[in-house]
Amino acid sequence: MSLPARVTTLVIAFLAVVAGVVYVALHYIGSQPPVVDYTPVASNGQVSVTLMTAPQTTVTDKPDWVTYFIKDPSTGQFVHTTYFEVPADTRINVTILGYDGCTPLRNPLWGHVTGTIGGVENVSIFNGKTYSPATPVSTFDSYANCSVQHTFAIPGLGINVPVASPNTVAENNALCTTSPCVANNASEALAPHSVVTFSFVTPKTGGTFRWQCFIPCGGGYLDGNGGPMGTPGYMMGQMEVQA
């Protein structure tokens, strides 16, 4: 190959690498999920935040990724994001609608509820027909029974909440197939799911706190830790505390 041809080949290869780096930076790093702002609806030192887990993300170009959604209090619609904002020194009353199936915890540590008011979460299971009574739970044994699907953990605040799941084979075979699981589809809203509620108090000073699911649920990735596990907007996000 002549010198000009080799130079041309090297230049083309270099530009291809640069293009790849730019694509990754813009597609995965540069684009951040929208922030759902709960500060305007806080009242009397409290605010209610609603999230949802789904076994797929059919509203994106990664439809097979598990994900969280957050309900926008101004529209009542679930937004595909994991970023939300709440006021400082406020009681946050969280509801998580858990539409995904069960996955055993790799570390029993993540089966303990920590950092919530009272050290518990309240769990109700909808089997497709009726809801079970809401029951306070402080510890889950995901190997004794299939009882956990994801976790909601804010390490910076010592918060860990296992998200309970439908726990029978029949329920896990009847999960919702279009996300978000309540959007304009009554049959999907009636799919088996859990309702998890808990509360915690935000710090008196502002700050940014990362939150994360600690169940490796990135199917098809090494040890399940890739894909949605490490991507903002899916299984990780952040809570902005506004002072």
Second form
Amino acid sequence: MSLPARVTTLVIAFLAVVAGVVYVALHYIGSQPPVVDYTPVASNGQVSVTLMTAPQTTVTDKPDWVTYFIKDPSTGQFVHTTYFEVPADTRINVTILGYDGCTPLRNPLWGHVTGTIGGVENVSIFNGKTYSPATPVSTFDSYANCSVQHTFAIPGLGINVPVASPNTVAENNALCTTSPCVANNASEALAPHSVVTFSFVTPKTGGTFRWQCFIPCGGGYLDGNGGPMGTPGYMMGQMEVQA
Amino acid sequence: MAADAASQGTPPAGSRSGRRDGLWLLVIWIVLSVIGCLLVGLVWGPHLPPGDQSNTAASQQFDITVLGVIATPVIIGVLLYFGWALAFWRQKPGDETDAAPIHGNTRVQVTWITVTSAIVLGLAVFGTYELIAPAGAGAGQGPQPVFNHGVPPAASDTSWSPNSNNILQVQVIGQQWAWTYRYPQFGGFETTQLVLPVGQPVQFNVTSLDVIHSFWAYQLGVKADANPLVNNIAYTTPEHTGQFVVRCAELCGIWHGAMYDYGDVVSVTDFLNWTHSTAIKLAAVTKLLPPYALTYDPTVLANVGKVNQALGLTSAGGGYYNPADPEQP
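Output the structure of the form predicted in complex with its partner chain; the preceding block shows the form predicted on its own.
Now the complete complex, all chains and molecules, led by this one.
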């Protein structure tokens, strides 16, 4: 092989390796879920944010992973992401539609509601037919009762909210099977679920606050902390607070 | 080469006197070393990490200062010799003659071995004493501490009063990705806040609910691995009020870098007020916690309800993976 041919081959091989590294860096390491922006819809110092938990993620190639969804206020559709943006110094009224079944907490401390206005969350359970009246709850006993499916916790703000779950055997055996559990299929909305509402106030200064579920719910993974527990877009994410 | 020549009293290549160079080097080295040691010991030392917020931190700061003072003459000697050689023992342009042959020098060798041995052995004795004196130097010592000089074992797991022989016990519980702290002598409440009284010895009982973490209370000079099903004990005595940083020092997952918080050293009165108010505030959830123990097995739950049993939920979420599961970590 002539010298120019060898040099050309070497350069092409080098560029191919560089392209591969850049692709891996951008596609796998640098990628992050989309951010749902709630700042345009805030008014009078408050904004409503709607999340959903689902027992599976049929919209991805990880169908057996539990996950959160976030409702896009501009389209009304649930987006598979855990990243959202809210304005600073604003009351955030959160609604979590909890479509997953119950799991005992690894640390019962996380059954205590903290950081919300009033120190409580309001819980209503849909049993497939009717909604129970919304009831304020401050502490859950996830061992004695089938009562908690996940948690929504922002450690940097001292917020911990156990997400209530359908609480009977029949309801837990009739969970929704396609995610998101509303929006695409009307029948899915009939699946048993909880409606958890609470409010908190964002800090006056902006910043990025990570949030996570404190139930190790990555089934099939060591200690339950792998898979969806350690992957952005499933059971952990970030709340961007815009100052 | 030049050094050997100097040490043997023979001039190196060139016209300089080896003995005169050696004398100059010795004088300059002594002067610079005295200045350097004073600067390191008196000026830099009080600002070296991790500070002096606790007896263990102050002990570590003292150790680092001592090591710095000992290292200063060595560093100055090496750099001075290096600079001197570059400046004065350079080969002249056009000079291609060989340097003086190297011969052994028993006096230099004996001096070198004696001095370095004395330094190393002295540091070994000093380090051993410094490990024992502050009750383990702030490091985790496992479930049965070896170095507990001056720290009597806890007389009671259920009560505590200041300035008694009953050491304050604080359980540190690591979990992905947060630290929680349990105070068994105040009703066993568990909280995300770490508050300690000034001037009172503290025994940290460090464990984990999932993977391996490492409890690192930086300004207190305390670091102890948090292992599941293991109690790792570390001691300290906070000596100044103020805030300190708690970090995880063991890579433990995607939010490892965010697994930090802040603790507070407060007056004894403030500490007792805090424990009283916190115990009341957390009374409802304290009743749900498992009985205080040095370790916890999340796969073994007490008082599992009927619905959970019917659903097969007899242990906390997670559990060890099935090797046959295709989605192994």
